[in-house]
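In structure tokens, the next block holds one chain alone, the form predicted on its own.
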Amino acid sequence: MALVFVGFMGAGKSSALDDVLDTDKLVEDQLEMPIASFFAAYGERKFRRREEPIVLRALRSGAPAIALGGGSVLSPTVREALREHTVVWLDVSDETAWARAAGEERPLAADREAFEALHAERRPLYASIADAFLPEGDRLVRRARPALEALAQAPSGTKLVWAVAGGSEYPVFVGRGLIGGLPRPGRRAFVVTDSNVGPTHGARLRDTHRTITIPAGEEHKTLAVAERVWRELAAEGMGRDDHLVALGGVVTDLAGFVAATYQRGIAVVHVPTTLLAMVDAAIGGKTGVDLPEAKNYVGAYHQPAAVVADVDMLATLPSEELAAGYAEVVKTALIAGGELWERVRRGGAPDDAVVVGCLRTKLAVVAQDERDEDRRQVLNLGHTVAHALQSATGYRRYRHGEAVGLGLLAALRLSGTDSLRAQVRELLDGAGLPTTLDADVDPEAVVAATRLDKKRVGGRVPFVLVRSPGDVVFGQRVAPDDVLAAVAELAHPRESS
């Protein structure tokens, strides 16, 4: 089983490490030729014709890395034979491949807005067959080399995702029947879980010093049990070369808070059991405690050393920890567009590819802006309204995910895109998510609650919008009475319409 690199022209494949095998080099000395050559005189069908056969035993040459040339896999028989080893995918930017590629005689890389739309044509073809994701071509690949050759120890059907966040850089594994075999950033492994996960999950996990749990649920995600944590470490002899694992859903936030802050940050392992907490709370760095008066009051960045979303895990959840998790992958796919938004446009229960295409998404939000300055405000779309009402209500009454339905729809109706907030509906509808307010809930209490909202500035609460699935826009100034119109008619549905 080789590392087989594959991506776009410019993406860097051949240098990716010294010792891979270049089959662009293989193919020019089969051809006695030029690549650019042969293309100007035999045309693209031929060449592939020609390259095909090359690929195919390079593949089964028990080289341990080998570069695809940007075009190989069009092959179906080449496709085909990838089965047998790790795929990485070395994704770059539009602009890093124009810039590497053009002027070097490519054949296919003479035009740039041509050179853009194939790139484009072939990005989906590249992650269908890709077990790796490297969002910045072989810039990265000598660092995540460790991680690629687990992946290749990995259960089948494993992906990696590289996610990269300010200076830190870590690897997110999605699979099944994982939960054994996690990555180890220190010396000790101490566990942080909660009642409901712990008995569930906990002796799943190997080689583990302590394991230390909470009480489940958002209410007791607070300074309090925060600092229990803290003091049972410490009572331990936790040291800075021992790390934490967090096993759980909320569990994440607040074992991550702890992580950041214990002797001024240790290293912390997430483990997410929700489907919510694997597409969304356990990437990103987003760590935080409640307050009585608002959500994640409390908080710090503070990146994982790994993500391991072992996705056995969820067929042991109640089906309405599932649809709260559901809520998410909707607002994650409205922000992506694309063939996520499709796939998950067409309703049914998400897939491991589901997954892997939310964590892409959000990973590479984060990419851009890792401290919520810019673009990763995006990521707060129907947020602002969830949670004003978790707040407003205690924390005792919607769980987070619930809360995020609700405010997807009043973002939606804010935004204006009323056939878009009718397929939401009906999909969170689906889910068995609630798409109304329960009756003693106040949405001016609600609305009174956003102006806490911790993205503030200047004293207006700014609010992400929803042009189109993909054309998603932050720091939206919209008028108090709107927002007091899209929550109330979540609460009075037919008076409102």
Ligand SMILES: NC(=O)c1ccc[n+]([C@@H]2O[C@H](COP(=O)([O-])OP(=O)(O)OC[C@H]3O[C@@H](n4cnc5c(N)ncnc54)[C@H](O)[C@@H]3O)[C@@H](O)[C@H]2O)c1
Contents of the next structure:
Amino acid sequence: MALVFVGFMGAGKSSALDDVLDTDKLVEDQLEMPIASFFAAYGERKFRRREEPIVLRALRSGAPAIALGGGSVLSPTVREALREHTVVWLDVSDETAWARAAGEERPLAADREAFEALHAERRPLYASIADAFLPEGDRLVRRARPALEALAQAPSGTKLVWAVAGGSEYPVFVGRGLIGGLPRPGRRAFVVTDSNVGPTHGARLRDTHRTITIPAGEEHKTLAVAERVWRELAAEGMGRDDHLVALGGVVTDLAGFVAATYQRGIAVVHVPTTLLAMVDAAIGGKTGVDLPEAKNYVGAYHQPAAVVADVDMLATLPSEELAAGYAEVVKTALIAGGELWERVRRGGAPDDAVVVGCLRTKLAVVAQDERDEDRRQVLNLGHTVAHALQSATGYRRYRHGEAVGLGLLAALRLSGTDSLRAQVRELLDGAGLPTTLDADVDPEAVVAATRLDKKRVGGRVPFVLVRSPGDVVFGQRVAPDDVLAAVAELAHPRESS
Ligand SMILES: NC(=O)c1ccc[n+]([C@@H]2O[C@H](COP(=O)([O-])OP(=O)(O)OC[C@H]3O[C@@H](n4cnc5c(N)ncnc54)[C@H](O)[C@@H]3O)[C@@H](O)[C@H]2O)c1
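Having seen the form predicted on its own, could you give me the form predicted together with the ligand?
Whole complex next, starting from this chain.
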């Protein structure tokens, strides 16, 4: 089994590792001329016919690492042969690909527009065959190699997404049956879990030193509980050469915060057990606790050492919690647009591919802006009203995801995208999520609570609005009366929407 690098021209496949076997070179040797010359003389079809057997032979050669030409995966026979291997997609931007490929005698890199159109056409193909998704980055594949080798040993169907944020990078594994073989960034594993997840799944973790169980539920995401965990870790002699394992949903926020602060920062492996945490909370490095005054008011950015999303764990998740996670799936699909939105829009339970699509979307945003100073704010879509709603109702009435669903409807009303709002409402409804406010929730109190939002600037909270799926804008000024009307409409929905 080899690591096989696929991706567009200029993705860096042939230089990914020192020991990589480059099939383009093998093809040129065989053709006894540069690929560009063969293309010019005989055309692409003849080229693909000559290329295919050479690629197939390389895949059978026993080489540990192989780089494929960008178009060789167009062959169904090659794609079939790739099933035996670990397929690593080096996902390069148009800019980088063009900068590297143009002027290099590449037959398909003569015209930039056509080059980008071809890239857009190929991306879904690369995505569909990839086991690992790697962004571009200097010598990144070398650093990711241990994780790629771990992926090769993982249960079949496991995917790896390489996350880059600020100065950190880490593997995110998504699959089934993964909980028994977690990465170990430190000597001893100290587990933090909650009173529901611990008894159900805790025993499946192997080789752990100590487990600290906190009470389940958002109302325990507090400084008092964080202090209890700090002190238990200190009493147990946990050091900086050990690591935390956060097993749960809310737990990833709280234990992430503990990891960010205990001895000024220790490694944490997140093992999300809810859909919401798999697609959102466990990735991206935001950690924190709530204050009675407002949600997530005390916290830190602390990227995990690894994330392991074992989708099997969702089997025991209560259906209302699965539904709550679905609201974040819909939010993420609205941000992503394209194929992910199309998939989610069709309805049905989110599968592993949707989980991977959501977390790739979030990680791509975080890679551009770890600290919420710019583009990351799009991830707050629906959250301004959601956080206010949770805080106005004392965190006991609505789950985070339920509040996000309602917040999405308010944001879509403010966006003036009525038919999209109706579609989202139908999706949320179909998942059993609330689409109207309980009668005793006062819209004025919710709007008042938005004024405590951490993201307010000059006394006003900027909103994230949606022009269309995939076209989401942040930092939008919205008149207070319009916010009140959008929240009030949740209490008294119009007939048509
Ligand atoms: N840090 C971030 O970027 C980020 C992003 C989104 C949300 N969040 C935070 O995530 C939190 C919500 O997390 P959540 O929805 O995962 O809630 P949660 O952890 O409270 O889980 C919901 C309930 O399900 C139980 N449970 C969890 N996994 C289970 C399983 N596999 N089987 C059986 N029971 C299980 C829990 O004990 C709990 O009772 C909120 O605090 C929110 O602010 C953070």
